[in-house]
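Here you get one chain, nothing else, as structure tokens; it is the form predicted on its own.
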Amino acid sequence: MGGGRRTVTDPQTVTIVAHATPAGRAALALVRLSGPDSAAIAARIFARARGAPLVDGRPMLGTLLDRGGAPIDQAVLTLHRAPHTVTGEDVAEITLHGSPVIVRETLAACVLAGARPAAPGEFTLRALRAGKIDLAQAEAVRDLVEAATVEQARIAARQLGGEVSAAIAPLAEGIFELLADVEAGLDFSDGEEALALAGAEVAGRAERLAAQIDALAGASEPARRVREGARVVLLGPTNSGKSSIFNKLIGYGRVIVTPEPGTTRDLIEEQLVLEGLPIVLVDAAGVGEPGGQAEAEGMRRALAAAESAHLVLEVYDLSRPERPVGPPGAHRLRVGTHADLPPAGPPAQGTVAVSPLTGEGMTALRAVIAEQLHAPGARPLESVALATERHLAAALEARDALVAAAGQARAGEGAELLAIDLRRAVHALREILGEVGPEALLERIFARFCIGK
């Protein structure tokens, strides 16, 4: 059904149609359309709407005919008048079988009546045009149907609420304001100096603008991790127990765990979600001396697959004399096995001890992973207004901005350079929002939609 530019550049007199529920049989499935034309053409193919007005808000049993005019269903058609629609346009909503044959031909009826068929997103980009919504809630709906968990859905939910709206919004207008001020000094001429801004004054305003960014971004940290997903790696020498503990967090015998040294050579991942937030577990190869080429190629990826990771567990056997080298770090965690054997000696501080055998320590190894990925089972999200990766991008480019002026502020730089700056940051923060921007934005936005959105 197209995509791309049609979603942006055709201009919203045209009315569109779609499948608005899942593709494949079903009992029930929604055709809809959006447009100037959505009544006209719904009477059209439903029989009772020839002979009896459609009236705002209220279903209305009828025929369903296909192109030919012949019955195929008895449907249910609801007509939503503009503006107080989700586009802002009049939408007719078609309640049918959900049988795929008629669904398409329920499509191609519409399309004959004069709808076209709708572009990935097209009918959210159109609220967005409506002002119906921003363009930080546009992308919350398509999280919100991509969500994988119910954390997921709920960041998404918050967003859709204009949660990054009413965070973002005060932060632009702040700096819009600072930028007033700036550009007003330049209309003074030479004797009203005294009038303009002292560059002590704009560089601490810009400076409490940019910490304000940089709090907001940290407190959309656990956020993000939750939305994005995290990735923890079990790192440890080969026999340390790695692969046993891996195969009871995911809750199952994934690995093959044999006496045997060095049976994981390469990298095994599987997906879990602990405590709401969705977890990719990397169980490695074992690290110490490699016995060949295989054994060293797959040391190699365990070190890499470790310094990209969220958390390393670092496993060792306590049953063993060996031990963890360096103190445990905000992304390291060490953990302790074979706690059901004697102890070779104490424990290396900070040592998660367990013992996947007897399942000894694992609802606490658990606990701690959870909370050392801030987990939202186990503390609750602060804020979501910079949960995801572009508007993150463009609020640390306003605070770059911003600390960019402060600098030139304090400089005694001109109120030509500070403005600028200035500019630069209050068009970042509108960018998420969707009140500036290149189209080309929206067309990279709305094409990863789902069709019927």
Contents of the next structure:
Number of protein chains: 2
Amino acid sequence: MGGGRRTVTDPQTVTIVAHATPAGRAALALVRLSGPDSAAIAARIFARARGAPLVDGRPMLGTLLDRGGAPIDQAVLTLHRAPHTVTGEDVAEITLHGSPVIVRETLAACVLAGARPAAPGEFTLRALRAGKIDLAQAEAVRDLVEAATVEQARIAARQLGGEVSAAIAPLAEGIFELLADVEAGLDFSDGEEALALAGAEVAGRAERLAAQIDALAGASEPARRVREGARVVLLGPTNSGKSSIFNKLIGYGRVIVTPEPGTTRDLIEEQLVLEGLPIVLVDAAGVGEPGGQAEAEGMRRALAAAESAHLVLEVYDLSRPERPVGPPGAHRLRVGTHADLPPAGPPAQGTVAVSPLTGEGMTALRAVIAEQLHAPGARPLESVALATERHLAAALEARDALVAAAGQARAGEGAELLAIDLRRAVHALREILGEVGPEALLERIFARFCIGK
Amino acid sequence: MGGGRRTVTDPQTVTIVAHATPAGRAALALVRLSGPDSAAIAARIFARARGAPLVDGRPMLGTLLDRGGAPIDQAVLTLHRAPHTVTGEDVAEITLHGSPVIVRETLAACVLAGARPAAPGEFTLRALRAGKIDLAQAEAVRDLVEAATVEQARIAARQLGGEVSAAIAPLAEGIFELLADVEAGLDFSDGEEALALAGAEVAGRAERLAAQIDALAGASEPARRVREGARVVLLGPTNSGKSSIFNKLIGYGRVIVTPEPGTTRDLIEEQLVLEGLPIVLVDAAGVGEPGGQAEAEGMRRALAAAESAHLVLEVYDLSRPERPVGPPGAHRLRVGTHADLPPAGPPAQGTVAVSPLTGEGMTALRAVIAEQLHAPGARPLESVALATERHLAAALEARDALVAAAGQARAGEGAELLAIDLRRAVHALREILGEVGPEALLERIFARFCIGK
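Moving on from the form predicted on its own, please list the structure of the form predicted together with a further copy of the same chain.
Zooming out: every chain and molecule, the one shown earlier first.
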């Protein structure tokens, strides 16, 4: 801490400026200032029409001045006074014409008048530090902007609306109350490690809280999948036609397809969206008798990828006698290729028959994949509280700590040990909202923001 | 007219919507509505925080709703009521997070709620029709956004500030008064074509007005050059090194340079900026004995390009005995190449000696070019009233009409004929401000706007 990141040490004293809208030519652009000198800097670069004074909270028409004081645009300035602003600081918003040269000149004029160019995410970081939003909401701002699908944007919008805090804060409070009760035992036994509550009661409360976290994680699973995407792996014998299905699914020829077996050795990944669900489609090496060390490594990777996939497409050739082994499972889907050729026998149970060559069955395959992955379609998502990997990991750490505390309570351990686990659980949940946590966490999160946010 | 362009027939009844900021990801984006239903449409897609009612003129925080009514972003809405708005109509401005999917969804929601996607330049056209700006200001909006240099932006900002109207309106008024006086003669002589004023007085007044237009055109020449750019043509014998100078000036290898003579046959154009002045640099075929029909055509084009250039660089090879013919002129600059080789003799008078190979003399050449072209540097521009070709052409038409009127007055022609020329002069000046003129003119001008303006 301390000095490594300027934004951490000077939020209240330095005024920052940034272009808030994308680079390029358009009707309008937005430049924002935040900090104590926002109004003074704005007054230096903006002359109100007919010399009227600047007033707060209302858009004002006027002339934007360049570094030399010459008019460079007609613009609208809106001043917002602390503390009821997006950053909690004085904020000036300038709406100007969407010209790259005018934006550049305006930023330069602001810097000459005393502003500092904002670091990535610095506006949002200031909002966080001012208590305007919590960390989950700050992350939602980033997710909103980066959303690739409208479903992802909807999840981020709900997180920005405070749903994460609404779900997490009561859980943290519940654990904190249990911790207080346990520590009360500590207090009045004066370090003697006697429990004020019966061990079974502590264990029961901790287990109920752990179960609530599990339930929340489960309710957030569809949203998490929409946000993080699902991994779908194509698995099958060499030359069964996996790459052709892959290409047909992604809609263009990303992978080299040849009639020679063993062409695909590395994992090839492409992204696509099926009914609102982003999918990472993985084409892996064929599985069978390896022709050499490289092929053996390819097969090892293919099997490992299938192991961690949300869905495995077990591809086999309908025109050849081999059939997939093992029963169809919840995360397995049998796909028979070469449906345009004479079949070598009846298809295996539950097979989706396709021909990438003629297109036969491909629409059905997309639909079955979407169904198997619970693509959101129009269904509302139950919870978005643990939709991000960071939130889920923190919640599961809290859950594990609660389970550990329950185990210790049932084993008759004293308050001291229980309190350590319960504190760990509270801490983990509060990290989600950014109430605790090292600067390093913030730095890691805000480094992914773009300038102007 | 009439129906060919929807914007012409429905400005007061249809509400339009457009994304006003550039496409792309950033902190923020702006979507604008204009028209009678702006507030109603905004109310359909925007839920104010804590259900508070929408109020005018103040930015309001709330939730943006998608087509299904689900929250998709937290946004700021500002309603502006007619007539004191940018278009003269009700306007709603929505500042949302800069996410392409959210912008797209918001536009779709607005259209579903009754808005029509705006045509290019339609916001500005509505401002023009409402009398909020004149045509020269509307053009300045376009020029501001398209400005390639800060100097061009400054000119557009001055035009947007009303300088064109301030210069043109009094001239139009002066001509109109003269016309009224001339027509008074028509009135009271009851068609007898007698002049109420002496012919010499009419001629004198018309000539003074014509001189004022000429003076304005001259005062606008530097601004016009900054706006339109200057054409600089490289002219010289084949293989004198023109293309090497061209490449060095533009700073990268745009043109194929070979030691064989006659490589450059077509005109090659590139843009560069010297001290704030945009320049179109033209590399032309070598002039000399043509080797064939194609080369002869190339030379013809080279000479024609030199004829219309603002500056001709007469390139010759210092290491060979040829020297440029003719005296150096105001629009001619002698450039001697191969300054790194032993000279064949003393350079011609006024030669700038350069070697594109070693870079010798290139900085001096740039400075001399800028000086010859009166690059603006830090000097203020006297007038921007006739900085565009359209404005200049209209003004010169008015000037010609005034000169014609003066000639006829001195020749003793009657009021009827004089009035025709004076009306033509008034009309031409009013076209600059868009006070008169066919729809076709507007369509041509606004077709160059981008959506959202």
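Rigid core: the largest C-alpha set superposing within 1.5 Å between the two forms. For clarity, every value in this text was computed on a predicted model and none was experimentally measured. Numbering follows the first chain given and starts at 1.
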**Core fit, then Gln159 C-alpha moves 2 Å or more between the two forms** = no
- [ ] Could you tell me whether the Cα atom of Tyr316 shifts by at least 2 Å between the two forms after core superposition?
- [x] yes
task: Kindly check if the Cα atom of Thr87 is displaced 2 angstroms or more between the two forms relative to the superposed rigid core.
output: no
